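Here's a solo chain for you in structure tokens, the form predicted alone.
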Amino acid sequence: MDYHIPSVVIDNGSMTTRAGVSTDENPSLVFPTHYSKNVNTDEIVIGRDINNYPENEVYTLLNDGIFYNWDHVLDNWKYVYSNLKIESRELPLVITENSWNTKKNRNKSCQLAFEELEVPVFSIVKAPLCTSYSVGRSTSLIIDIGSSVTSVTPIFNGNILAKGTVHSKFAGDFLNLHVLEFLKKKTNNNIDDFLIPKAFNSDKKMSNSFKMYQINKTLADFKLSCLSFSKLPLDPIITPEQSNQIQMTPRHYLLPNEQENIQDDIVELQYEQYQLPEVLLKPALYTNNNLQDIKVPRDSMGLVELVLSSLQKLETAGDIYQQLLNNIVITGGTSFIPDLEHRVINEFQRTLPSLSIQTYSNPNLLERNFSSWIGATILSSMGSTLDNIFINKEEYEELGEDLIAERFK
């Protein structure tokens, strides 16, 4: 069964939502995945208007990479249709997942396409396989360093090797941690008062969650702004005297809330900029010394680690391994740090110096924060060269869970 008419894609990413027909060469909508809701009449706001609405709780649609609040990602996906002027009955939908997604998550995909949605065919893609053939790689070594989670994923032969498929929590909202207690020293822990945009400084009362909502698109900011990885691994804690004899520009960063006075807004790094995305490398040693209300277990794998073991879990070929390793892709928001790649390059071949390695980071910042969602249009349209990956509404009411299983494994 093959589908050559265009299809809606959506690629719901823990922070972003990236959305569009298949025809198209980047996604046309792109939106927060969060939304908000007023408390008192339940009204669900989703899109950019959330900025309006500072009095409203904001929440998410996932947690650890997969949906868990279902009656809003119902509301994410009508919000698609709704700006693409697009009936959801007039054209097959996909969707992506990630690699540890659940058979009962799936089930529950399955059932508001066809159920609430009623698309006529439905199809679930795996992110990290979008992502490798997005690059034209059928063979690839997937790093994902999202918002919420960082996974690596094996591919060979455009086939996921799903035992060593990995993931972990060290990504960037655990480096947001980290950024906030060094902003909070700066600003002697007037957090409100210097990391959320001026515009939202008004006698409205703003919730809690709206706060943190509006602090963290600050952070990503900041740390894309200001951050870089060293090309060598760093002391978790530097004395100011270690400091003061390191030679390096300081990067500077104007905080959003505009006070009084200009200078109190910047915020100056100095060895900073390279010590705290370590954390993301060494997340037990940085985090133990550095935060007092956070412990992380000492054996707790940062992102090499995470690497190494999910080559060992394979247990294949040393011929396979090799081709794994040189093709490395690194892909995720987190990953636009620039350096990430020449340092992960480098801890490879100290620690795997007989084997070859190389990686790729697409330079084009744009289509690498929508890499999954064009790999998704392109095995949307591969139904002759792939396993079929659709299902329609007739083999759904016929057939069911057992289908899904087996089509969407």
Ligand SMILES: Nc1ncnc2c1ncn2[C@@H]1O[C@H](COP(=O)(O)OP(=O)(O)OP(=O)(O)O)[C@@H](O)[C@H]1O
Second form
Amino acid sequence: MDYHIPSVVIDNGSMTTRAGVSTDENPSLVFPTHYSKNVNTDEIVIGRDINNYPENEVYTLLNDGIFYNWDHVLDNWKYVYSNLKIESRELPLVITENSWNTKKNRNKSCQLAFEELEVPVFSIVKAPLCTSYSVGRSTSLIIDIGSSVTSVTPIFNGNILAKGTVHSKFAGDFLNLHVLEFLKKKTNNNIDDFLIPKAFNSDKKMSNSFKMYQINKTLADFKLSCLSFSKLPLDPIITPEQSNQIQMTPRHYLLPNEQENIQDDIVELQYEQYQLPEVLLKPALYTNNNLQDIKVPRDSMGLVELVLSSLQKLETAGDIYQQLLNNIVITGGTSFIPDLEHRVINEFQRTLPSLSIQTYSNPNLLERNFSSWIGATILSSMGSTLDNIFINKEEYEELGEDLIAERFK
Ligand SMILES: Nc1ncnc2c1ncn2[C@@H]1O[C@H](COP(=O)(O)OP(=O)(O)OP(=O)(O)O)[C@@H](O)[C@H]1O
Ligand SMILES: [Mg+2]
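Can you switch from the form predicted alone and show the form predicted together with this ligand instead?
Every component of the complex follows; first up is the chain already shown.
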């Protein structure tokens, strides 16, 4: 194929879809991956319009970082084409996937792309590999802390070392559970009144899933305004003496649903601003101490343990380990919490003082946010320097699943 032809690139995250044409620097279309449905008419709403239909039920497309709700993946992709004002038959389509995606899912994606959208050429690229290209490091250990999953992927000379890929559910949504618990206490359990913006307080019926969707938006805003990683570990229960020893300036968060008395809307955070993100490092300890309805197995791996388990599983030569450790790339929306990089370095020094590591998080936050989309545009335009990563319609019709298995390994 002529690799100078641009492709349409779609990066479906659990929370956000980024899409656009590969010749653009950044995705021109960024929208929630959730969709909503009117349960009486089955009418689907996608994108920011979800806010206009509080009575609809809100659903997700991905579970554990991979598609499961196949009935509506096509709606998401069609929404992309209609907003980009591009006919799906015109250009190649490139989508991203997590490295634990299944063969069955890949076949299904190809079927939708070729048979429903009738794209001429199609490719599925691995999101962490894309991130490694976006930061120009073909050897790297990619740590992606997103919304529903955290993954660790070792990459050597542009190839994913499959043995060392690991992932967990301890990412942004998991942190949300803890933030919600904290805010429940602060609002005397009155989360509907305090966490759903006033704009939605009408007489109109609001579904529970819509309420949760809006509450999660408030939690996302709270996280970006209020949280930071502590440089050292913090216990789940902090005594008043310990609290006095932690030097900090209190932070304040204005809840979105204005009450009559504005003071009721302001939440003050003391040590909690550092303590809440700790749940990503010690998920079992924090959850089993603080949340009543959820139990996390005691041997569940926090962020640093997950990285170490990836390295352990690799069973590779010492110099490859060192190259990976010198190129730890941290990405994903949850990596935006300040001082995460510092904390990861400190944890390594505490647990494995003999190892030297170097981390990198793209300081350009927009680029970090779009890293897998940007990397996918780079990969898709590299053409002949790579093994063929595309399948065209004729090949698909002739060779089908065998070719999919060979090309999208
Ligand atoms: N500044 C910030 N501080 C803290 N958390 C943030 C910040 N910005 C975004 N997040 C969180 O990052 C998560 C979204 O990350 P990202 O966009 O990488 O996820 P995704 O790619 O859609 O999902 P996934 O990779 O899990 O499939 C959400 O939980 C969001 O609340
Ligand atoms: Mg992601």
